[in-house]
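Have a look below at one chain only, the form predicted alone, in structure tokens format.
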Amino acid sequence: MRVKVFKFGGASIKDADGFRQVGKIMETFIEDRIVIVVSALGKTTNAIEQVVNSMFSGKADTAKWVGQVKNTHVQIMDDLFAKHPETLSKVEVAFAQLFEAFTDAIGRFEGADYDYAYDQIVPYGELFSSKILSHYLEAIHVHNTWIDIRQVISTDMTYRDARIMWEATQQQVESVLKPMIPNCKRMVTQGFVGRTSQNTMTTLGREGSDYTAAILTYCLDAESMHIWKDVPGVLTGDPRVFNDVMLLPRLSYKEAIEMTYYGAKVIHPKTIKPIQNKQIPLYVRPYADPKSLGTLISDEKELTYPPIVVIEPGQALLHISTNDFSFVAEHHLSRIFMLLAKYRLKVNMMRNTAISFSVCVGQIEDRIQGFVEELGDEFKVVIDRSLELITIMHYNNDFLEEMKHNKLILFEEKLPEIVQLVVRNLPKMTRKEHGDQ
């Protein structure tokens, strides 16, 4: 008995609307079985990331941004359930519970270790989402059972990018979620969390909701998987930056991975090896519209395709050396990676002469200042801060130097299929007006 697994991410449940729309989208797939994965509300992790940040740096705000994020679902909970009184208070005692054990995980986790408090706080937006989403549901006749995640997927403990634990998640998955879908058509559940064999909370890293509902995908031998997003499907660039952007209706799954590798936002980095396993078909569909089909990525053989764009903000290019000016040899370069491993610093690109290596990072300064610290005096180290990374897909001559306008490239790797440029944009320029002085 096969099912679908939808995953609705926090754009789409930004609102009170947001969720009927789910529940819109729900009642067209009404002969279904499905398995949904839901992130927490639109914004709602920045807040409680903030609570976070606010412990640990000794702030007086805490109090304001724990506010903000009970106002913000309180305020949700009243405008959906003014119609269904009698669920709304199932919802409030179920929503105050939650509540209680995230204010306590607060106090209690305030000054341990930074990435072991922030996963055992953040995690609770999507316990907050899922069951007012679960209890919706309900309201409009949509029966469904809530999951707790935590039973299903286990993690090591790499906090805050937590390894998935696959034989440990498959086993709970046949001894948890398959008993049930016999019985129960819906179910309801969270993504981007895990817990560890110390049944402590993991999170799969920013965006991990996808990577969740691709985990189940795999674990239940899904029929297909279905990303609702607040755009048509995959497009040739973000339309935020680009005015002619084109809907790519099929995809291969090494299109995609290329795609995500390289920083397309539209799914994340993870979900596609799970779901290419298997050969099980993902569409990303916009969820305003519920008949589209979106984008199909599956097993397709290598199609041709327009060119692709996709931009990765906030770079820092890290330009290494030896301070005695010696070469940059191999137990040099052995010594740089390992501590880029130790700090969980993607490398993006990266490019070595004689005396230097130079490596374009993710612009997360924490973790680069404990890189160049590690690397200690042997090293010198310059950082260009605040770049783009921005890669092209299926390039041609003409479209590469449209995209070079007004930049001031710092670094360009160009092979038969794909340039990527790390670049730092430049002011405009502008016409000087002069007087008759």
Given for the second form:
Amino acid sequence: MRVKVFKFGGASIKDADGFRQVGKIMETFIEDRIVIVVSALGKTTNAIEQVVNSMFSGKADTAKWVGQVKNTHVQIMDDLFAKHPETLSKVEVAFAQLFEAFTDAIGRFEGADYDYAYDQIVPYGELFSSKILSHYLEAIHVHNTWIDIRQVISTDMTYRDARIMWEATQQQVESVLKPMIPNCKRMVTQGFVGRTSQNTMTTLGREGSDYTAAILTYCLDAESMHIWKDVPGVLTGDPRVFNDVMLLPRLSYKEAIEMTYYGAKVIHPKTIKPIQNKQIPLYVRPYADPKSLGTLISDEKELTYPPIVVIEPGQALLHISTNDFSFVAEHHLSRIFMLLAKYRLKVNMMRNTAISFSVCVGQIEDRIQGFVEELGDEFKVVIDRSLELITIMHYNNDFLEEMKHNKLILFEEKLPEIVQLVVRNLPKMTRKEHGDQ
Ligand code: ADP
Ligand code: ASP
Ligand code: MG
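After the form predicted alone, can we look at the form predicted in complex with ligand ADP?
Whole complex next, starting from this chain.
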């Protein structure tokens, strides 16, 4: 029997009721074999990032953030297990052990390389949440086995943005996970986390739990993957930004890849490709309403779509020209691209003219600074900051004009099905009624 892979994000398990809802969902899939991948609960990853940042900035508030991480988990456990006192003592012991390892890591990695230290500390969020979920499901008789995903997901050593070592991961899925499947109907494990050949922890980039679920779906040859969300499915825009958004009941892999590549926050961008390679259906569905199938992402082609908008804030435009006013030639471009790759600046849009090359990248200041410094004296770089990249798929002209309202357009690129704009939001100017003449 093929397994289903379920992924629950922090938004779905932000409080005790969220865990209870996961329990209810599992009770509706009582016949299925399911691998559950969870993120850290609520905003725990942000809080643990604060722990790491305070360690590195020398601020004296590390203890405050550690205390906050602990309190959030303790409060949820007290609430969730109030009616299951026999499980409360077990989960408390398990949590205390993990928490000790977490505080020990905080002491041990002070002064180490930032990205490396981050990855030895931040994944505890997923270890905590998965332990709590596993014990809770046990308490309500949804029997399951807790799996330490570090035994399975192998990565390189790019800390905070680790790449999957597919062959090693597949081998570990064969040797660790697959033999367990006949005897354990449900597994509960962590997203976001991997392990290097040196036995150190890595993370797959923020929001990487979706990607973990996709890796397991691929390697287990699962029947389907289900991402449970706090929204009805994939919508035509982010409901936090737009009022009139619509559910997309079906989406092709290609559309989903493009949406997430351009920055739609609903799924991690690396998630779709492995699933598409094996043509496994992916459902993005509401955790509040388990009967709804939400959005089905599959190989369906030739669907007609309404306009879909993706907004990626925090962009910078780098205008690069040569200092001697010579043309920007191929050898210049090759150097620019080499350095963009070295500083991991993802190119979101670019334009080449005779005397300048402009590129839109995420505004990650330390990387931009390293890039500009290494480009050296041969080049002049002018930077526009605090911009937005707006991508509209399946646009029409009215929709496009509406999106441009009150914006200064710095870049526009129109393809038949896609428009991209790099914009600065303009302040709303209203005329003073009795202004000085
Ligand atoms: P999780 O913790 O489950 O990973 P996230 O907060 O990371 O949840 O992602 C869910 C959020 O993604 C939604 O609450 C919604 O605001 C946002 N989002 C952005 N773009 C879209 C979109 N096109 N469709 C649906 N949700 C979107
Ligand atoms: N907990 C991690 C994060 O917040 C991974 C995830 O949620 O997917 O980025
Ligand atoms: Mg998420």
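This one's a predicted model, so the numbers in the text were calculated from it and none came from an experiment. Superpose the two forms; the largest set of C-alphas matching within 1.5 Å is the rigid core. Residue numbers count along the first chain shown, from 1.
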Post core alignment: E378 C-alpha displaced by 2 Å or more between these two forms: yes
